[in-house]
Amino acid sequence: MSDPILELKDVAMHFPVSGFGRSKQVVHAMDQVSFSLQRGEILALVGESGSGKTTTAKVIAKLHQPTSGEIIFNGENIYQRKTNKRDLGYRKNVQMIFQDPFGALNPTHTIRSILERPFLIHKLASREQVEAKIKEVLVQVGLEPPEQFIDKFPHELSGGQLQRVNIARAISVDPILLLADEPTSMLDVSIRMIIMNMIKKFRDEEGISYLYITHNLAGARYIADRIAVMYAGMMMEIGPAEEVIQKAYHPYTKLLRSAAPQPEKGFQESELTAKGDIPSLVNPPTGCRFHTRCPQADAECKELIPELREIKPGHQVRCLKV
């Protein structure tokens, strides 16, 4: 296997709670996070609402710097990097797509003006080239003719033709790695399969690898290569993406897959093992995370924070169980 593309090495985010009293407590929104992601891969990072997910994109996309552990890209560590002209190189390299279309945007600016500034900032273009720079890669998503589109405003198009500006935008400075943010979850379903078909084909046809974040885990099973899952900060478990959805180890990863909708057995519920909600982050349990969840857990679980061990081949688990 070559060499990684991305790598993430026991990576930790704090943030400072705000408040009378509370100047010494910290919002655990990530605690040894490690994975690796390869040229031209789609890793889909999945959990629920309040995991980690966002956090461990805009981490990467330089939004917010990390308390403790390392992010190398292309094998060098993305924060030691001391020049601003390396860190807008690293900016063309890595872009991010936002899960809002609308607040993406700037509303009072035209299309054209939001696509212009990227080739304008990073050189790729000058003046007089601009224009056919922005309509050329209208095109690449879908929106054609680029001239019913160029000089209109934000709130003149729909959220499935702005999701296609927002990806138009980052792909526009050549990026290497792209950060998903749950790209489809405010589109139609009609809208969705089309985004997702997109994200495919420029990781097909230009290498563009690809951090996918979704809560859906039929979606991350269609675009993924490996899917990652992380829960209430941590990650517990990481593999091919069939393997994960058929063969998952991790209870918590049982549990996702047990919610998710199953048309083969129609009407019909499935028993749930797991209740409750998803721990405090500000007071994380000790020992697994999962373990106030967990329908396997016992004593050890609540004093031993599992290793993310491998199971077999290219497939990790976070659990003392498995």
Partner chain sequence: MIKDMLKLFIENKKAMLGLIILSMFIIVAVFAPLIAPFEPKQREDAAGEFPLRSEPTSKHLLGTTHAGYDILSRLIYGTRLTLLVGMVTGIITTFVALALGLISGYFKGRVDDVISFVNSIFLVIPSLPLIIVVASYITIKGVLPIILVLSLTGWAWGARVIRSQVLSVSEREFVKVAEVLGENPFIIVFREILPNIISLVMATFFTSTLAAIIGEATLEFIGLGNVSAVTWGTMLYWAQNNAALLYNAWWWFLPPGLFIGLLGTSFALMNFAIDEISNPKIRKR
Second form
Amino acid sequence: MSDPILELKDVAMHFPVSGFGRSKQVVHAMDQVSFSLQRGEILALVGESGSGKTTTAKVIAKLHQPTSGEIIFNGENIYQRKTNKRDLGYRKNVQMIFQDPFGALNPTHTIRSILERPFLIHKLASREQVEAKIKEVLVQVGLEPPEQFIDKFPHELSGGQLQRVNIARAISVDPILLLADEPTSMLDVSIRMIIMNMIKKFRDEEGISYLYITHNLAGARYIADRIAVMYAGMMMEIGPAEEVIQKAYHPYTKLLRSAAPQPEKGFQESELTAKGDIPSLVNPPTGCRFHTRCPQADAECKELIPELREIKPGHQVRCLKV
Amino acid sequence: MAENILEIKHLVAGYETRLGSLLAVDDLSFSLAKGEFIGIAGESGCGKSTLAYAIMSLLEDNGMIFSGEINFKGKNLVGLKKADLKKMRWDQMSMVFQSAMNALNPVLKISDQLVDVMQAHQKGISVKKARQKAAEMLELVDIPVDRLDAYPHQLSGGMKQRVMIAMAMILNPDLIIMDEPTTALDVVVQRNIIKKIEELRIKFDFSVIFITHDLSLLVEISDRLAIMYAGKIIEFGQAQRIYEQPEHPYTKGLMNSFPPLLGDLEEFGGIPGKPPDLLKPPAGCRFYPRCEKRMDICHQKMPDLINTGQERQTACYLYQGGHK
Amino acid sequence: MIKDMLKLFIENKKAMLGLIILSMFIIVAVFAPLIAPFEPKQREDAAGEFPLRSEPTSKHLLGTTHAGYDILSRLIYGTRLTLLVGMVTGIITTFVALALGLISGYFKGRVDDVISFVNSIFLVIPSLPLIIVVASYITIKGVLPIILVLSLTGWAWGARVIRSQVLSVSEREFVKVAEVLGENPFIIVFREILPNIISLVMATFFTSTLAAIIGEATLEFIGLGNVSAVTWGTMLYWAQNNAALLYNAWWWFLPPGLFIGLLGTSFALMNFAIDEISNPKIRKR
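Next block: the form predicted together with its partner chain, after the form predicted alone:
In what comes next, the whole complex appears, and the chain from above leads the way.
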């Protein structure tokens, strides 16, 4: 394989617990997260809420500086590059699409004044050219004719249209990597596929790589080349999409799979049951983070933190029992 | 089938707004048998929540039932006095809300809230007895009895939702309406709750109206399924049959919006466009502007929901008069 | 969005009432020489000296003071300084509160620690005694020192409230998007955050103007202001000093008191209206 566009090596992100007193407690939002992403690849990051998947995206987007570990983009450690504080060079290459299409757009601005910023910040167009550029990206995301949308305020558009505007803003700087944080989960079901297909289209046509975050396994299978499963801040399994779904190794991946709705089967008892809840990340479980809920866990799992091991070429699993 | 516990006839309900009347539920009829699990699927703004609130007579101040009947156990609830309705609520029919986790009072213990519900409806029940019943109910929804005196913030989201289900069931109602009860929860938790509901329904034989936008979940768990679009039911029938052979173009589009977990991955498309503004609904079929198979007749008059097969109804001209 | 808010503001009954009262005072202040029968410091006219401590008569509708000034004229002219001090202090206070709130709410860190610390001190010290202490150390001539004293003691609440609002807005996703895009932090503050707290800024202006009007009246009333200035506060001061209450000269102390109350009410009403507009939970359908 060619050189990866993005590589995370043992990245950890610990947030201090806010509150009274001088407790040195931290939330272990990410621990030992390592993966890489090839150019033009879509990697789906799947997990439940609180699994650390959004934190992973934010760390890559330089919204949080990780506690430890390395993030290498295009061969350079993004936190050690000599650059100005805003790091425009990196920002032009890596953009993020957020979950809430309403929340990601400033309600006090028109679409025009929202979409002109990327061009002006990165000096991609002169003041005179901006309007033409905005119209161009609006057409690219299917908001046609652009004249009908350019002077609207966000509250005048539907959720699906707003998410298109968000995508338009992200692609307007011609990024290499897009971090998509559950971009369809707040949209109506009938337009989710349209947005997902659009994301795929930009990969196919522009070669944009994606880190696609979702909690929907079926959606991940549809869109992604590879799937990475996170649980309680750690990567549990990563491999080719079809393999992770059909031949999952990790008990947690199996659990997720059996919990997903399967209309084709009709209601039936799923073979796997999970006890308990997602553990607190202030005091994460010793050993394997999943052992508190795992049907296969034994004494060893409580003690040892399993390594992310390669089971097959390109398929890694973090479990002692595999 | 057993007798019908709920029969809704030509129900029109909605809201009075500054811009005129908004008919969120427009001429809707269906019935529900005892012990049956009906799923209502639709996107946001299709009127599915309004329907739920109308049945419970819990519409907000500016909401009202314009016409139609809601016959619950043979009695028309429309026009009933508030006091009588209040007696029926929780006692005979109850509801689990989407944001149920926030519906719990944060400063009261779980036990107190359960006991309150019981004392409000069963005059003279002693606190001790009520507590005992509350403990039983929590056990039914798999919450350890030692959590009885916990405050809501000490419970996880899934647990709170299960407490709400316990609260909805505590008076042994005949009908429970669930409005997106698992939407805010993770898949694993959702699965556990769905399993619990199914288990309890078989045990206590209550009917369920389950409302969600997640069609793949509904197909799996419902007996019959109603697909709503812009205030109307546009397709109705047995869940598996609708899944296997959707008739209405909207249903087909919805089915085409959920990629499967197993099996072939062809191209999935969704439905371009957006639902109509219910303040100014289109003259003909409400799906007309987004429909791939629209014909001339479609924009003249909304097609009726008519039988197209065994226990199967569709509101589409494609199935009325052989235009196929 | 901001246009919508203005429209809602004008449609709001409370806002309208407050605005009407305020405009009346502004008209009175601007056209004082035309409205008032005499000059504020006039004690005689062609007909001779004015009587001292006169009751209301057809010539002096609200009577005269112990020095023979026409009370109605003083009341009308007093509107000018009272409004001026109130609004200028309101503007300065709001500006300081906004600047500090934006800086400490968005940039956080050390700057925020320092500003928040000073802010807390000013919040804990009871403001009236502070005003008195500061005012008695500087000799007050003219209105500028009063404005400065009131501004110095008045910014803390606004800064605290604005800071917390800025903190919450800066967690919104559109601010994160701007950061990911590499937007200049100052542009983020003024372009992304500021328009979203406009209603709070307006509310801060209304409350601090209200506080300034009352603060000014208090200062003047207890004699720490410039007693020779013509304001409603000094009117009350002279009325009190000359035992107007004792011999029940209501025409002397009641009108300025009422006017202070009325002007305060107009700002309070507009403040309520802002609350109603920006908080959809109270907004009527």
